[in-house]
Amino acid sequence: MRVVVVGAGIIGACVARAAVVAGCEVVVLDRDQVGSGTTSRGEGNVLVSDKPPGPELDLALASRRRWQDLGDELGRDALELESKGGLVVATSQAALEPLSRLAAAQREVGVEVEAVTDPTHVEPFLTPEAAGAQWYPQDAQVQPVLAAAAVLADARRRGVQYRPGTEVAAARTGQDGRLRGVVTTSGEVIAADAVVNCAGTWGGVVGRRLGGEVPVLPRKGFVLVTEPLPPSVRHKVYSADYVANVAASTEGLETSCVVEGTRGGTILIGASRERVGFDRSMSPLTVQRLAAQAVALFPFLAGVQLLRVYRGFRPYCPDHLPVIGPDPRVAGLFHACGHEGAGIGLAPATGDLVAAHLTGLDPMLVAGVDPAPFLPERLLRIPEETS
């Protein structure tokens, strides 16, 4: 089977690698370069802590195991894979009880989590006013662009073709209506037996061009980067309200504190979410709010300089689940997009699910995850939102 993968972010890279391992002939197309879209605008989170029990957590747990496998196969340094663990902090007594309930529910489905009475024993520079925390040793981080490049490079060593600077304009279909490939903006026809839409935030646009639009919308987010510092934030640390903000569907600005260090000594501060279409403009208010929340969590940051601020778009689906699987309207079209801010963490298991769909194997056996909650047809029953 010849497969065209549209998009060379972390999802496209993992889909391409899984498909070639499964025996497919694969061509990866991207209008820009590897990891240049949403992948390059995130922190590289591989999280289980921020997901309540359900399909996304199942996918996250499967993916966490696969990230470990990729680290063993490709080298942890190539991915900058760090099993740093995550500390979720209740900044008030009111937040402590719901955080404890969430942790108990997660523990029942396989998440490793421990209650922490004094979070400063884990993070010495944390505010002493924190009411408590939960410790998640499975949380990890990769450098997202390096990881995408490393996974795609391994896929290319296995025979995958990579075509950067190639944008898909339309579908090529047979007389039977089945997708037979794509037409690029230059007019070139690239034949295929299947096409996988891994276009991230632009998954809705690419889906429309291929005859199977899915309601993937952009959700803008900011990340602040500090000057390099001596080691001071050891793990991924975020306030308990982050979980609620991830699951929210409001259009207005939402911010919740996420702080973590990097190998280079800089500290990353997030996270904001706002539905403003593809408006890339800077928002000083958002930067100020994120900085203030970070200082409240780590008071020493008040005297630290910001090095830069970057922003990008997360691919948002109305029900907060990615769309993964065959499109029921267009034979030969598959989707793997809409992962919002969790795409890095969910990518390896997403690749396994798509490979199973492409080859007709049982996704439960290949990926260890029930594919049903992620299938595109569930979105077709939801009225399309506008941003």
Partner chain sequence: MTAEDRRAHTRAHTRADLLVAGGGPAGLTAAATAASGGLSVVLVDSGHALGGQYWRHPPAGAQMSGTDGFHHDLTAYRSLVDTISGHAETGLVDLRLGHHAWTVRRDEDGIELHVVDRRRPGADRAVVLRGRRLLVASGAYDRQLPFPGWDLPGVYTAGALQALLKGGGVAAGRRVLVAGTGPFLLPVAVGLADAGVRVVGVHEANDPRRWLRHARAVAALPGKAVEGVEYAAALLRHRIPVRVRSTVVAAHGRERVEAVTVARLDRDGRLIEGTQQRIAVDAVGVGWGFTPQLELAVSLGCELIGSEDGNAVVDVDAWQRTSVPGVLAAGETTGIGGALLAGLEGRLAAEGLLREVGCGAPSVRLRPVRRAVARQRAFSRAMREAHPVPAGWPAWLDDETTICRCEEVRHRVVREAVASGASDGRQVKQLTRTGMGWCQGRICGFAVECLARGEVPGVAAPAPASERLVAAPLTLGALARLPSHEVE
Given for the second form:
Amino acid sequence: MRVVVVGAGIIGACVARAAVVAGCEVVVLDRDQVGSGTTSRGEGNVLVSDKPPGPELDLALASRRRWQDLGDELGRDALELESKGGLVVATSQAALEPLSRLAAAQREVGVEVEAVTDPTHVEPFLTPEAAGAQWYPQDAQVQPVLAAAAVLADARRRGVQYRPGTEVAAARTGQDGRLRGVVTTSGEVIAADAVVNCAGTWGGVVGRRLGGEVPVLPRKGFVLVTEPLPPSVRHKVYSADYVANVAASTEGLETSCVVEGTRGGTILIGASRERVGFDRSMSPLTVQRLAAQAVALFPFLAGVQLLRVYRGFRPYCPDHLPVIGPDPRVAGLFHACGHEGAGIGLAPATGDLVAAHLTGLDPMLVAGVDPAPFLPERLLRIPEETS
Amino acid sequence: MTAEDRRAHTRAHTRADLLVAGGGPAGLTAAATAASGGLSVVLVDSGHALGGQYWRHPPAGAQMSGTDGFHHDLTAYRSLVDTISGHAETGLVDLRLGHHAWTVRRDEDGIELHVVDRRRPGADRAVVLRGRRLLVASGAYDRQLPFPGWDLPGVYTAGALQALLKGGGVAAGRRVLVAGTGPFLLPVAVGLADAGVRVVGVHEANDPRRWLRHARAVAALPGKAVEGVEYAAALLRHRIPVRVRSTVVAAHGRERVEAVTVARLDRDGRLIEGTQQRIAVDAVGVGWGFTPQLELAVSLGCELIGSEDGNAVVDVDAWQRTSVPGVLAAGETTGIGGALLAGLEGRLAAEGLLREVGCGAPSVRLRPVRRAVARQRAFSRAMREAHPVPAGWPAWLDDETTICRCEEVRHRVVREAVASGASDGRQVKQLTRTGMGWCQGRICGFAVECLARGEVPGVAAPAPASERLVAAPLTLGALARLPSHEVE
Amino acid sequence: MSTSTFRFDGTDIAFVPGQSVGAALVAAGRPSWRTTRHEGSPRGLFCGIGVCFDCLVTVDGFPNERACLVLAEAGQQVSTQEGSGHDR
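Provide the structure of the form predicted together with the partner chain, given the form predicted alone shown above.
Following is the full complex, with the preceding chain placed first.
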């Protein structure tokens, strides 16, 4: 079976690798280069702590195990995989109770988590004002572009063909209405038995070009990068409000900072979420809020300089679950996009799910995850949101 | 509420007619022209004195003497500064020295320029300035190409040698060599010699005969020729050896530079084996043209175009207006062209604004200004074409040459990234950390782009202007202390 | 022309009011005042105009100030900066 994967971000790289391992012949196309879209605009979160029990957490837990395997196979350094663990901090007494309730529920579905009474023992520079925290040892981090490049490089060693700078313009359809490949913007026809839409934030556009639009919308996010420092923040640290924000689908701006160190010595402070379409403009207010929240968590940051802010667009579906599986309208078209701010973490299991869909194997067996909640059908029934 | 607080409060709730980012020739001229026409102006510059790099001056109250001799057209400078000081006293001009613009935002009502007051170490303060329009006049800095040893103390940009002289009255060494390309190397060498430095050589990588192709552009500006002749005479007077098609290919030393290797270059800029020569120096200054500072323009989404020197520059209309409403650009940000052209463009920007808002009745006839601009632009185009970055420059590098000075990324690592498929600077950065440090790729960005592409960017495909949403660093504390109602 | 001094790693450096810390150090024959984070290499002034951040220095206890931009002041405490400039 010949498969065209559209998009060489972390999702496309993992889908290509899983598909070639499953015996497919694979071509990866990207209009730019590996990891140059949303993959390069995030912190590289591989989180289980921020998800309440449900399908996304199931996918995250499966994916977390697969990241471990990838680290063993490709080398943790090649991915900059760090199993650093996450600390979710209740900044007030009032936040303590909901946080421990969430932790209890997560524990029941297999998340490792334990309560911490004095979080400054875990993070010495954390504000002494913190009321308490929950510790999530499974939370991890990769350097997303390195990881995408390493996974794709491994896929290429296994025979995947990679064509950067190639943009898909339209579908090539057979008389039976089945996809037979894609037509590029330069007019070239690339034949395929199946096409997988891994275009992330642009998944809606690519879906439309291939005859199967899916409602993937952009959500703008900023990440702050500080000057390089000696190791000061050891884990992923965030305030408990983050959990509420990730699930929120209200309009407007939400910020709740996640603070963490990187191997390069910089500290990353993310991430805001704004539903403003593809508006690329700088939002000083957002940056100001993130800075204020970070300084509240780690007072020493007040004297640390901000060097860079990067902005990205997280792809999300109206129900905040990714869309993974065959398009019921166009035979041969598959989707794997809309992972919002969690695409890095969810990528390996997403690849497995897609490989199962492509080859007709049982997804539950291949990926260890129930595929049903992610199928495109669900989005085609509910009316699309406008942004 | 103190008087200063009251003033700050009033300013926060009123919008100036014009924000000017940059107090060099373009910004100064624009600010003076606009204020003299009755517009309220906020003029922001990171320096401690007005003038930018070209008219760099010690701050007010400085006590060093004798830096004036390093300057051209001081009469023009003094008159502009007097005009601006006069308007600052009446409150028409709000002068913000020592303030760095760190970001910018545009909305329906105008522009919000975010600056940080960095005059006192450890006490930086974020301030929001509001205006109906913004002139980006942020100038340029020396463009650099790495070579083995360029990270040794005592190796400077050519501009640094001049900044030390003009701003501090300091000569960086006793035996100094100047190299790179472009007419700017000459005043640097002559300035040093005038300060008593032994300039052991000026090494111009390009062949001056390249100018012959642009005879008409040169002939239209006899002043430039006279200036050239004056520099030639000064070089002769100081017995400064000038070598063409030659450059510095390595610097040597342990704790600081002790010597450089210079070599002849062939037509493609590759060093000719066997022509290497070691010269003892205690300082060296190198410059390969200039890189415009486009952070604010890029953040605002201004359209850019390619320039002959491989830079992306801001595209402007006949009144220096960019593609973004309310945003203007003048000086080096619209193409490297020197101080005279910058001043003229600043003038046009302000005159255009005065006409737009109907401030007074502009009786000024601008035809001579436009003619001068056309001649200067033709000349600067000739200059950019006559002084390209030599295509063969990467041949000077060895495996261990530092490419990114901030993150200490070696050439070997960059080369491996390129071999693995990275074909532009951004991709190399993601894979190797080049450009991720303190300077955010300002110094190594052009070189990395060359190495990634395998060729020197040109007018058709210039080096992309990096997006830096944070144009200057500031502490998170300063940001956090900025009340959010000030931002909204 | 009058001069004052600031302290640099325990010695007095003379400067002329109006000079930057970096200019005064260069004039005093000291071309470097920082070592890099990874390789410990000496660095000093490079671009001289606030762009390259090579001349980072600790002034009155505040690390990572650009020596080319900070004006020298009498009695200032300037010190060599190692690595990131932040102790931990």
